[in-house]
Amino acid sequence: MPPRFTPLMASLPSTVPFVGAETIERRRGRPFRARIGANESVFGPSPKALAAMAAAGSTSWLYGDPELFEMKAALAAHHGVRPENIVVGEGIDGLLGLVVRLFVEKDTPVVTSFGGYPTFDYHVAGHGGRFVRVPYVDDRENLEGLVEATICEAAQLLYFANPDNPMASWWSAGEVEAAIARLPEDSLMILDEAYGEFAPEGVLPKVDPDDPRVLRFRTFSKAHGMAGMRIAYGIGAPEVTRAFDKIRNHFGVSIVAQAGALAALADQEWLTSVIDRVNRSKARIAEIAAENGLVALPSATNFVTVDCGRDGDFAKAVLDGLIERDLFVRKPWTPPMDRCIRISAGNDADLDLLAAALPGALADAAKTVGG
């Protein structure tokens, strides 16, 4: 007898949302030479929040704080807010996975962004939701065209990502703070900052905590340098944040990832350097996109969208090339945007691997689709 599963499980492919680089790797029988594809902080965590970690291991053997008291505290803290106003979970796509699973049963209607973060839409399918796409319009998420969309189809819930992924794009504070307010009473947005610390000054909005319609998301995963941590956690009003125990996990994020977590959280002056970091690393990107005829999209993240100049088929061709050359990149998939490939900030040794693999990849691209 096959397994009894659900009939909306049975539909549903088994899949992941991303090719990781690992997977390549096994493909090809050989590391890559310089991983900027996956947006890793390639400087990694605080010295501080590392020595931090290494201390927690040695008392792994008991589970973490399942209320995450001080985690909470901290972060509220930080961001001014009340604890209850913080819910902490094991990383962005953990908590999308539960606020999913809060508000979208079969045939909820969904806003998102044609071509967004995909791991959003894995959850909602695996939900049964139903789909509400707006599509980009000049390489950013359409704002207007999202709140319109939720007010249209009574949506639950919107997803938008400010700074936006894949394309790196913002809009800027008072613009989302206007949309904030046309949302209806009983529509959440999902806030999706995961970017939010390499913004530019007036990008990040100022959000009424106790607003039942946002719900912030940050991530220790990009700026704070670790990704492999799984911690993140959301900022939102407590009659949303509670219902959170409803569901979670609550041994989810590990003693390790906390103490992690709490050390990079006390450590600005780590973080600042990172950002300084970041954005030297992505200018030398623009320059080097430049020397090659391509065009590099202003970016508000850790990473720069490469514009190629062509369509689609061609940027496949050029990320292939540089695949093969062991670099690992990715792109966006969704027409026009997939003209772009998008490269991670990396270190010194990282971008001169790309300075001299990208000219031959643009070679061999022209050869495999003309022109």
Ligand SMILES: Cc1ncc(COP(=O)(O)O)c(C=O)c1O
The other form holds:
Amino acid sequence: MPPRFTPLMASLPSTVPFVGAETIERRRGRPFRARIGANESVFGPSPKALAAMAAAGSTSWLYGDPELFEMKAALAAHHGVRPENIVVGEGIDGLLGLVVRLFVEKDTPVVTSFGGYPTFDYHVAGHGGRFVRVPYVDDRENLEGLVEATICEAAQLLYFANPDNPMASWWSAGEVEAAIARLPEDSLMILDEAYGEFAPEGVLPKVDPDDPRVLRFRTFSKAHGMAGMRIAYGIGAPEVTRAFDKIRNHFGVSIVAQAGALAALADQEWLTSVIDRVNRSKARIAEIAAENGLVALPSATNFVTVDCGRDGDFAKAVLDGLIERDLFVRKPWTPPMDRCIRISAGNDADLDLLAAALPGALADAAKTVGG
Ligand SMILES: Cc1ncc(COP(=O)(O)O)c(C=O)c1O
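Could you give the coordinates for the form predicted together with the ligand, as opposed to the form predicted on its own above?
Below: every chain and molecule of the assembly, starting with the one above.
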């Protein structure tokens, strides 16, 4: 007899939302030459964060502070909120799992975008929630549609990424603030700002940190270049952040991650320099796309979504061609966004490889798919 999983667990497939670059490398039997597919930061962490993490290595026999006291104090000071407004966890992905667990049980309606960030859906599925999926409009999340659906379904949870993955699109601060004002009193918007540091002026909304209807997430994985350390945080009303203490993995954020994140937060100069390099890199990706007759969509993130100009099969063939040429890139999978590929900001060598590989990948795709 197999072990008796819950009916929900027995019904779910054993798959994670993303195929890792390493998995593809193992399949291919050779490493990638450019890793510009997971929206990591090729520019790495601040040298000060690196030094802090190296120093913390010798203390890694210790559990990290389970209350994350210093981390919360530093984040609170940085954002002009109180430590009670902060919850810290193992990446936004980890925090998403917890927030879903706090609000979702079997058949709880949950509002999200059709084709949005799949890890949120993964957690909702893991708790048996009922999806209310709102399609993108013009390659952007449908913010009004998301709010309407939340009201109509009396949904507890609404997920909204601003700026967004996979389309790199955004809504203005004023528009997000107006959407929040319309939210029912007993609903919670998860405002995923994983790419917040890259957003142009006027995108990040002003939100009352004590408004129990909004929980905004930020991460050290993107602009701070620490995806492998697994540390991110939420800013929300104390009654919401406190609830995480019922279920969070209290030693989940390592002592090394805490030390690195503290130093990274203090090094705003490095952050500015990374954002600058990301912007230059994105401009070059757009140029490479244009040289190949493709259109780069506007981006408020650390990646560029490139419209391959045809359907999903064609874009998949282009992606395969780039992977064949040793470039790790990804693509959206939901129509009509699946006509695009998604390229993370890279360094000059990465983008030289992209420039060299793209014409061949496009030519091969045209042969495979026809036309
Ligand atoms: C919208 C969005 N949210 C969250 C994450 C994951 O963040 P973390 O590394 O903090 O789990 C990503 C990573 O690609 C993302 O695109």
